[in-house]
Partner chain sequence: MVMEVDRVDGRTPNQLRPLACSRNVLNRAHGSASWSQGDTKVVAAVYGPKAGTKKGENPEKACIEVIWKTKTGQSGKPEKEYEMILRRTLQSICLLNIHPNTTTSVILQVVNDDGALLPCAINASCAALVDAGIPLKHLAVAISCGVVESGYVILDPSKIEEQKLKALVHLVFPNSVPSVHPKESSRVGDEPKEHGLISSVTHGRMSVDDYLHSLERGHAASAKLSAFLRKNLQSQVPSNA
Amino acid sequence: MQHEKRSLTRNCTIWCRSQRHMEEKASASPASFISQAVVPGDVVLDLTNFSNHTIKLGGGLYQNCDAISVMKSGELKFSKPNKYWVESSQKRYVPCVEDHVLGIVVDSRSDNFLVDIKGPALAFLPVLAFEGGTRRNIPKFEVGTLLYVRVVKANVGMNPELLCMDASGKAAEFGPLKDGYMFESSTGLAQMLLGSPTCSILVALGKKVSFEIAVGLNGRVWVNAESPSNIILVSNAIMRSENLSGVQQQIMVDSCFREFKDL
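Is it possible to get the structure of the chain by itself, in the form predicted in complex with its partner chain?
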């Protein structure tokens, strides 16, 4: 039986972190670049053709006078009516609002916890940012505690801010993660695990073993199961599944379990 505690699928925010299955065909003129691999420096949009439209640019693109150029190498994606972004996979994370991430506490101050989320700067988590948080019941997190949090502010040049509750103020699975095992991977793998419909590696693993998983968009994954050998099995299978297709992942999971039975 499969028991899963998964982080919620990501919202489609203005700054484009859409799920992978949303691949729209573009009918606009830069059709030559949509769904193509691009490298930094490629000019993908000519704004002189778009005089009265609003275009929303996601990660990996920047505006250079009248042209939109690529900053990171990856695949250019387009979503109707006007969203463009470059999908790529990195080991570091660029903080975005409304992302659910796994952070590690590095320090605590009087009004903030300092949390490392694998981004360019440490993030602040206010001590009152918990459900029913008051000055009298401030949680005591030791250095090294793993937290499942939500990014609420991610401005350029400032430290990102986090919250341990959802938009309505309820705790809703945010907070410290106890037991289990956390490993780091790339942001691309995290996006694959969070895509909907459920990615095949999780389906395949769920059929064989029961486990709990929390995936952070910053590339950190936490796994918990009844026995340490199950935890290791699930973690290794997920780590190996990054560049495999759905069918290959299924085959890989089957071979992992066969090797385990032989031990």
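After the form predicted in complex with its partner chain, can we look at the form predicted on its own?
Coming up is the bare chain, nothing alongside it.
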């Protein structure tokens, strides 16, 4: 009986400490969590403190009443003016609204193209989801065509929806990617390549050779250059850069091009 009482008291104490810990986190300033490690269950924002503001949630966060909680481990990130998300490295991609991704056309129907974006389900790309799109100028994409697209709908249990336009309705950089070479990576490497300021590996490569690159947050990277050898060099250097520091990336790029010249 005494053992049961001690167990009950200990469990109550742990629960109370946990509740107090969560309350302290919820009342803390959002800035205190930026660039910090977070785990599922952490409360990072209290919406009662943002009554006159609009907040955009990216991947890894969800709203529970007036609290914004974490649903996957990673590092909390913020971009001006009002977007929060959890950044982590993983092979599986979970679609999120406003993500820019690389998709592969796998089928076409009367109203939609079916596109593989490495998510749990195929995405829909409406045939009119292009700048100036009408029934008279529907694009024709063969199976296997690589597209740079934007996610506009990503509801749980439903197929994501894509657009080949920016928020203003312009094609901008979106559309088919021709020639070049596409390889798959972790989402962490994709986030690193898209980071600001420009990551060290892209700066180092840009000093050596001219090339084009398109990076999808779904862990796909497309590279194009003047010659196949340059495409291979750039692609290999990027794939090897994920776990290297900025200085190590510079050294690795110099080594790759030096070895290539010696061949």
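Positions refer to the first chain, counted from 1. The structure presented is a predicted model; accordingly, all values stated were derived computationally and were not measured. Basically, rigid core = biggest C-alpha set you can superpose within 1.5 Å across the two forms.
Among the candidates I104, S89, N137, M239, the residue located at the hinge where one rigid part turns against the other between these two forms is S89. A two-part rigid-body description fits the chain between these two forms; in it the smaller part is rotated by 28 degrees against the larger. On rigid-core superposition between these two forms, the C-alpha of L61 is found to move 6.1 angstrom.
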